[in-house]
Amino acid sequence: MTSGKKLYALGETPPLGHVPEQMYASVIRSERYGQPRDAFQIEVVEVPKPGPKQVLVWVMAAGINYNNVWAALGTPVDVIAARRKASPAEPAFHIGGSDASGIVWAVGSQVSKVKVGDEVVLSCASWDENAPDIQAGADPITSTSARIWGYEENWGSFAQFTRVDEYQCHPKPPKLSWEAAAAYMLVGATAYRQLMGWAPNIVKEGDPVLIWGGSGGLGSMAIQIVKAKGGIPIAVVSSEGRMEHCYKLGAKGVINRTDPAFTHWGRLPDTSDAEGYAEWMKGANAFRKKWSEVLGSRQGPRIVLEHPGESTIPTSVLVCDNAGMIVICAGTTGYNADVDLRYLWMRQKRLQGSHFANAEQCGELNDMVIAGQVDPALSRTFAFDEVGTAHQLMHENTHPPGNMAIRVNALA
């Protein structure tokens, strides 16, 4: 590795292995917290140095995820303040981006699995391999040391260079463009763990699976994974215009949650409120009837892939099959979710939390992409100076179905 003072413009590539002292990055600062379109600004910052087990990657393209909408807003977590509270030496800025494709540009002294020049895609989870819980045998993604790179951790992919741990690097699918390769890992590995990580409740041949938000990034990946594993994916979307996207990815059926018959979204009425509960059940049963109509059977979903949370959990628990699983990775409509426990214990259903994936699961998902079983579902690509614009669209829920990417060093 060599270094130098020259600042390389976007689209200008330094010699392989040459690391400049500075780089361009799309940066959030606390004084700009607010609407994403204003929070992100391109600045010149220092290039981070890799530690012994770390890798410096020349970023070709970056993926867009909702976590950096939160970072831009400064809520529900002020990520800059949180890092500086833990370590005052942390920079007073945030470089987001939790998905990327790129080229290994420099490696630490103890790195052995990748080398300079390798084309890679990056997974977003990092952890302390020496943490006591990991040393005791815990799944690393469940460790108290686990953090999301490009959100909880700094030096994400919205910059010419990014710094990651070695185990975050996976081979770039050779047939994909840089942009497509940058768009799938966070949502894809999250969906993969939800669907394949919680034995015995994993997708099996013929299993019907209910997928909330089927046209979003997570749902787009889930539909394809379920189909590839022999299951029957049925998606829920927010408009008629998003249904065709799900069908193209392999959904057997699609339900429009804005159907006027579904009058029950939101928190569950108290079970002592007979009238309110009956009204809620009317709307929920209308949804259950629609599910049966689309599936062609009265069997409930063996797995419900959840992320809306507050508005949908009561319905998910009701419709889930006996001994089935509701697996949730987020709470995009709110965190206060009500459960009628009678359906949970009497029907022996499982309510399971799930957060991203471990390195092995990321590798298994990546193998599916390499094999052509899962497509990144890239819907739109933005220029580097449009990072804020892309996140604004996501914040307003006006972004296109599927996944989005940012060109960083890749040329259009």
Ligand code: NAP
Contents of the next structure:
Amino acid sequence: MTSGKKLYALGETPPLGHVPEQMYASVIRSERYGQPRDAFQIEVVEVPKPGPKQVLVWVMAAGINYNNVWAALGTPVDVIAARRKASPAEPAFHIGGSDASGIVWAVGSQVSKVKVGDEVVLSCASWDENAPDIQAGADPITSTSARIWGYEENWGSFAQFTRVDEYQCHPKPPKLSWEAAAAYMLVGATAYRQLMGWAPNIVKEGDPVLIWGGSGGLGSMAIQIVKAKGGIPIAVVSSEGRMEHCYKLGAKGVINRTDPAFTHWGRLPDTSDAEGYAEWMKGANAFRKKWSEVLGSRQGPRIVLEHPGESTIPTSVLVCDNAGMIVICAGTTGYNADVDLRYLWMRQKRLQGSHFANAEQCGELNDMVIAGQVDPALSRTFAFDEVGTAHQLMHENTHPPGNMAIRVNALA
Ligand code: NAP
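Right, the form predicted alone is done, so what does the form predicted in complex with the named molecule look like?
Then the entire complex follows, led off by the chain already shown.
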């Protein structure tokens, strides 16, 4: 590895293995917290140095995810303050970006599985391999040391170089463009763990699966994973155009949640409020009826892939099949989700939290992409100075169906 003072313009490439001291990055600072379109700005910052088991990657393209909408807003977590509280030496800025494709540019002294020049995609979870819980056998993604790179951790992919742990590198699917390769890992591996990581509630041949936000990042991946595993994906969306997207990906049926018969979204009325509860049940039963029509059977979903949270959990718990699972990875619409416990215990349903994925699950999802079973569903590619615009669209739920990417060092 060599290094030097020259700052490389976007579109200009240093010799392989040459690491400049500075780089361009799309940066959030706490004084800009607020609407994503204004929170990100391109700045010149230092290039991070890889530790012994770390890798420096020349970023070709980066994926857009909801987590950096939260980072830009500065809520529910002020990621810069949280890091600086844990370690005052941390910089007073955040470089987001939890998905990337790129080229390994430098490796630490103990790295053995990748080498300079390898074309890779990056997964977003890192952890301390020596953490006591991991040493005691915990799944690393459940470790108290687990962090999301480009969100909880700094030096994400909205920059010319990014720094990751070695096990975050996976082979880039050879047939994909840099942009498509950058778009799928975070949502794909999250959906994969939700659907395949919680035995015995994993997708089996003929299992109907309810997928909220079917045209979103998670949903687009989930539809394809369920289909590839022999299940029956049924998606929920909020517009006709989004229905079309889900059918193209392989959904057996799609429900439009804006149907006026569904009057029940949001929190449950108190169970002592008989009238309010009956009214809620009317809307929920209309949804259940639509589900049965679309599936062609009265069986409930064996798995409900949840992420909206507050607005949908009461419905998810009601419609889920006996001994089925509601598996949730977010609370996009709110965190105070009501559960009518009667359905949970009497019908022996499982409400399971799930967060990203471990390295094996990332590898299994990546293999499905390499095999052509899962398409990244890349909808739109943005220029590097449009990081804020892409996140603003996502914040306003006006982004196109599927996954979005940013060109960093890749040329248009
Ligand atoms: P996305 O592409 O924006 O998709 C979210 C979808 O949710 C939208 O397409 C929208 O579809 C649907 N939605 C919005 N409001 C809704 C409501 N009131 N009721 C039902 N559906 C609603 O986002 P994503 O990338 O799929 O991520 C979704 C959430 O999961 C985010 O909060 C993200 O931070 C989280 N997430 C967590 C993890 C993790 O590891 N824990 C990983 C990935 C993502 P319609 O309007 O068409 O219904």
